[in-house]
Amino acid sequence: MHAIEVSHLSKQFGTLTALDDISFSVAEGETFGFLGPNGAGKTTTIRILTGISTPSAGTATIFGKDIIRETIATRKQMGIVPETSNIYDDLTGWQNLMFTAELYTVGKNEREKRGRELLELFGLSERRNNKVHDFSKGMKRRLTLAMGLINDPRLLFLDEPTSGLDVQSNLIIRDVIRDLNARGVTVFLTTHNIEEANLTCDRVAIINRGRIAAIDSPERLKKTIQSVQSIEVAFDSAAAGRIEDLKQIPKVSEVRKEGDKFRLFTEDPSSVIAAIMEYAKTNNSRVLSISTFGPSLEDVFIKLTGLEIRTKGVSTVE
């Protein structure tokens, strides 16, 4: 039995098509990455999962139980920790975790031991008896992220856990997150950090225009643009108009510059990489580092949604 099991889903917004037949299932047990630009079709997605709204067409379910017919009985197995933190300002941690555990019906002595342990995981308890409104973003996003797990889910949802959170925050949610799989908890992740998914995910799905465009793991989909390589060099001084030269170099098919390297795409590394040696000597430059790469995930990602903004030169992704 699957986690998630959908099948034919579609959702319309008058003549809005949000998603377009979309099948997909997810395995117990495993994180599932949900990945595409704004607008794909992720969130409405997840409110259909977690039964806040319903589909025009196709089904859902969750442990086997459908999410229209039986709601309830699939809420109670599943925790969610939607994008905007729903915790109150004016509680305490303590007092935010303990009301979402009534609202799941957790027994008292339970959610008393659980808030406990949380507060404690997620480096909290110092401020449990703390309003939450003094509580920095990070904060919040981690008490929300407590309060999801407060009664002990099968399956939990996160929508954009790390969006905009300092480096302590990130790593404390990435651990939990192993930590969740390695306990046999299913996650359903859906992200803008690429990486995360890369690091985090054991299948990705790639959602474009309310289509699935992709599923795989990370590292079979990187595969299907195997011809997509790069190299990325970091040279020991600046000089003006270096995109510019770098881009003259045979068989390179693009140049970014990503902090103090550049990264040249291209399907002939080795004679690129002779090239780059030589416009260094030329340009009484010195190489610093020189590092080959197979497309990241990222990279699928443009391919698939053709999602790329070009500036001056420099190719980022929204």
Given for the second form:
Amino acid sequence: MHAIEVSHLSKQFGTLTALDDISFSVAEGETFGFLGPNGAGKTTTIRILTGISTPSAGTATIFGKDIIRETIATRKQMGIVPETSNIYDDLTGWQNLMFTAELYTVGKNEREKRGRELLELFGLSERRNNKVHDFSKGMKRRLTLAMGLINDPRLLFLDEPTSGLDVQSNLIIRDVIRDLNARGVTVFLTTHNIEEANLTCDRVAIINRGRIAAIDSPERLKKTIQSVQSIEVAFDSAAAGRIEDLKQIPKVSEVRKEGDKFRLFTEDPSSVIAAIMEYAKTNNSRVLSISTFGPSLEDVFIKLTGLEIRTKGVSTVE
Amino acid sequence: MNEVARIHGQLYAELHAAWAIAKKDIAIYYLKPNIIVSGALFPLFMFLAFAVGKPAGPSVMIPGLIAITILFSASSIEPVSIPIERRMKTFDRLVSAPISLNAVVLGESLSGFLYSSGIAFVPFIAGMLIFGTQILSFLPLVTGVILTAFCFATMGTLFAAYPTESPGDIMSMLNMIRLPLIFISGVFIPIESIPSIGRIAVYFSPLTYGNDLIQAAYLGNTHFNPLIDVAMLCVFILVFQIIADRLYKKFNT
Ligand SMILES: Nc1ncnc2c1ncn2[C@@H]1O[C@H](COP(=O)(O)OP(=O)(O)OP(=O)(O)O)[C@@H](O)[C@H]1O
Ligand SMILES: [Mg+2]
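Form predicted on its own done; form predicted together with its partner chain now:
Zooming out: every chain and molecule, the one shown earlier first.
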């Protein structure tokens, strides 16, 4: 049985199509990432899968149960961490946790035990009796995660769990996700941080404008676009018009200047390396370093979402 | 048997969650200044504005004051708390919990009900201490206060279904209903002396029945049969609950 099974799901907001006929499934125990730019439809998908919002068409099941027909039964198995940390500023960290536990009918002994463990896990024990009002953004985020785990869910939804957080909060949250995964909990997370998807997810769906552009493991996604292997090269001296010269090399599809280095994209790294060496020789400059890179998930993302133009504009400033 | 156990379990979960929601409201909102103003001071101003100087004696005025105090206090928690929770996104936590919207509505109403039942003591005690008003029978008083408070608390939750993040929007809609209710419910103007055009409206106001019951405790007689009063208040509670559930469903997609 799949943890999540989505079939031909669509969502209209008036004339705007937020989700356009998406289908995918998530296996039990998997950490599945939804990677997409702003407005792609990530939050909309989570809101439908948690029964807050209803789809315009299509179906979704959680552990085999239809989310619309059996909303309450499906929700009992999930933890939800929404995009905005939705906690009560006027309550303490502890009160927030206990309130959520009561919404999920977690018994008194159980909720107090889990509450203490979770506060410890998220490094919030010392502040448990402080009003959340005084918490930092990262602390609020960690508390929201603790609240999402208070009912010991089989499936956890995380809407941009680490966006805008410092390294410490980030690491705690990433560790917790790995831990959950090891315990067999299914995790569905959304992010626009490619590195996060690469590091934490078993599989990633790339979503853009309400459509899924690709679904696969981060490694396999990278393999799909061999054309974006790249070579990074640094010369001992700067020379005017070098970027134009490098673009003339056969089989080079694109050249970007990145700091004091150049990155050349190609399908055929070996012939391009030879050409670069040749070029250096004829121009009396030395190659300080040269290395080749496989495609990154970022490249896949850029390729599939068509966000290339913007990125190019940023990184070719000379 | 299994099915019975499941339904029983879910019912327990719903009531447990509703009570948790009410406790949360009590902890957070009861002492908010705007709730104190609209829930406790406003009815007093209304009373001073409309009742003082009328020839009726305290045994008419005090039950009237209790009735409008309940009207305003019961329906003033949720119209403030729910828009704030929409803005803070904590409302999503309630509507994504494994409970029905009916339980959310009930929990929210429960907090208004408790608040109002507490505030209703103020005019009650004031009546006894200042005017020496006598209670002829406690049963209609207690029943009247409980049902009226629950009825208007549910009405407040119903109005708060309107999907806004600003309490003011809901308060102004609510006042378009609450203010006229005072005049068509026999609170300060006896039902008998309401002109016949307004007479129909009297029957559609829950405050009519609530006020009638509370008055009975002070005057010993009712305009309607007390059982009718109780039945009508129960009908209003049920209707408000059903409409509120529908509205939250409708606005929550
Ligand atoms: N309640 C709503 N009413 C109207 N349009 C909406 C609503 N919710 C979302 N949308 C629209 O649907 C589209 C998808 O939004 P969604 O919030 O799912 O994006 P997202 O991928 O989560 O983006 P972000 O990374 O910015 O959080 C957007 O164009 C958004 O404006
Ligand atoms: Mg989003």
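Being a predicted model, the structure only gives us computed values, none of them experimental. Rigid core here is just the name for the largest C-alpha set that superposes within 1.5 Å across the two forms. Residue numbers count along the first chain shown, from 1.
The two forms, fitted on the rigid core, differ between these two forms by 2 Å or more at the CA of residue 262.
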